[in-house]
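Given next, in structure tokens, is a single chain: the form predicted on its own.
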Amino acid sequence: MTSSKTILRALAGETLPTPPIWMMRQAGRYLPEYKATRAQAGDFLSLCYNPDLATEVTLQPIRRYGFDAAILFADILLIPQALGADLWFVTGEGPRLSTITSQADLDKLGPVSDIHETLNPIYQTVRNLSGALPSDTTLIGFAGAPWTVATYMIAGRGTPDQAPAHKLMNEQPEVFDALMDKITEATIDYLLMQIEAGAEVVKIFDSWAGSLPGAAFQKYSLEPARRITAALKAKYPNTPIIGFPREAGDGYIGFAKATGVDCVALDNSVTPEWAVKNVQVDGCVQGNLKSSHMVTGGQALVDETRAIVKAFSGGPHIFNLGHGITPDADPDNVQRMIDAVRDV
């Protein structure tokens, strides 16, 4: 039976007259209602692990904008914490973690089988959302891709070039590979539990895929995505998977076929015209408006939005940004984008 949910239809390969819309980081700091709920929680991690408040912030952009999908409010670094890494957030600077730079550090992590004790509140949020969302709104779960998560675990923070991870990869490949395997296994278990709790789609965010050259991209971005997808499909063959190897460039070509994902999310370093010829030929694509338009607005926002919709109109497409919306975005610009997509 064909779903009435437009995102599920696009993910199944249907070309729709108006593309469905959601937005990466759509629940977040650009919304005043989010800021109020975050203050109520006390800090970011407390918000992630409070199912009632995490449900509330996930629902806020659905109430305000009527997006076609809600994405679970959580963070990609909850898996490292669940494995035993120390995790905290520094206001205005972002996450900090205890580092993995040796076999001894790796040995301190707990078994993958123990992650669910920490992550159970996340699964409860998914269950809450499954019952609270409008009947036509798709629920998306997610996880960070192993490479991206590993970069934070190795450096202890975000870095501009992921140099600490590359250093460990080159100097201690056995430690690096073991860490990647552990994260991959944990990611599979985490996403399986999200699907079991009610996620209808899952997305794998490889935010730093673009820093992997050549064979390293194949081994550490594409192959883990293939492993995760195969494991999820083995148990839940009808659950669509979106892959996002950000800034992969030519690595986007053939990514869907090589990994088995149902949709490839695109950043805005590639043009829609290029993506139509090289990526959309294999199925659904998602993207790819510049996030900066949510700050600057104006006619340029409307024109670029319409151009993207037109470019991808010959095949299955989910409209989204090329990366997450930023805290300085104007909420009114989000509505302008939606109106331009839906030609209101």
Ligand code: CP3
Second form
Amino acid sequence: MTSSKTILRALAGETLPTPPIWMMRQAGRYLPEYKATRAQAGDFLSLCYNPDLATEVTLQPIRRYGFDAAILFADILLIPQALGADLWFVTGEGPRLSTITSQADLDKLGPVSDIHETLNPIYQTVRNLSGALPSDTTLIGFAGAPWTVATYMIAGRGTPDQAPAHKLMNEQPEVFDALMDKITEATIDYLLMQIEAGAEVVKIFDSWAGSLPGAAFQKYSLEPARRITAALKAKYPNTPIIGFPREAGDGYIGFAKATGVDCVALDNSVTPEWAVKNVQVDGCVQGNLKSSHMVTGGQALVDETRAIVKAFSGGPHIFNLGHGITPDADPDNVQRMIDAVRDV
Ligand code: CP3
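Here we have the form predicted on its own; I need the corresponding form predicted together with this ligand.
Let us now look at the entire complex, which starts with that chain.
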């Protein structure tokens, strides 16, 4: 039977007349209703761990725009917290964590088997959503890729060049590898629980994959994605997986085949023409409109949206941005993008 869920059809390799659409960070601060619910929760982490309110913010963009997929409202940094790292968010600056720069710091983390104590509310959000979404809307779960999560755990914050993580990789490779292994195992357990709770697709965000050169990309982006994919597919062979090795450049070539993911999400550093030839040949791709169009709008937004739809129209494609929508975006521009994709 053909699924009524267009996202699942695209992920199965079907070329659709109109690409299904969702948007990274679709539940977020550009929406007044998100800001209201976040204020009710008190702060961002309280919102993540409150299943009723997290369900509400996940549903808000579905109600407003009718996206083809909802993405679980949570964060990639909940895994470090569940492993025992301190985590807090500084308003206007971003996340802060306790740092890992030695074997002693690593030893302070708890066992992977304990993560569910912290993460149980997230599984409850997934269960809520699985019952609450319209029948044609796909539920996407997610986690950060080990390298990206490790960059935050090592530096204790976001960094422009991930230098502290590269330093640990070079100077204490055994500590770095043990941390990567621990995050990889936790991520597998976390995603399995999301699938068991009702996630129909999972996405692995490797936001900082672009800072891994050559062999390091193979070892620390591609190989963990392959390991996670193999573990999930061993138990749930029919759950599609989206990989996002952001800014991987030539690393996008062959990524789906090498890792087993069903779809590769593309950032803005590659053109659709290049991606059609080099990535979509292997299957479904997702992307890749520049997020800044959601701020600037106008005819350029419509033209660029149509150009992307047209370029990818010969193969399986899920329309999305190249990275998350920003808080200064105009909600009306999101509707203009959707109308341009659906040609209304
Ligand atoms: O996409 C979605 O709507 C689902 C929820 C989601 C969030 N973060 C909510 C969030 C997802 C999938 C993420 C992923 C995430 N989180 C990534 C990978 C994707 C990417 O953007 O590259 C990363 C690196 C993080 C870590 C993180 N979380 C940072 C660096 C920040 C601060 C920067 C910022 O945008 O404020 C966050 C906070 C965060 N995560 C917010 C949201 C809606 C904003 C928090 C708020 O309401 O103040």
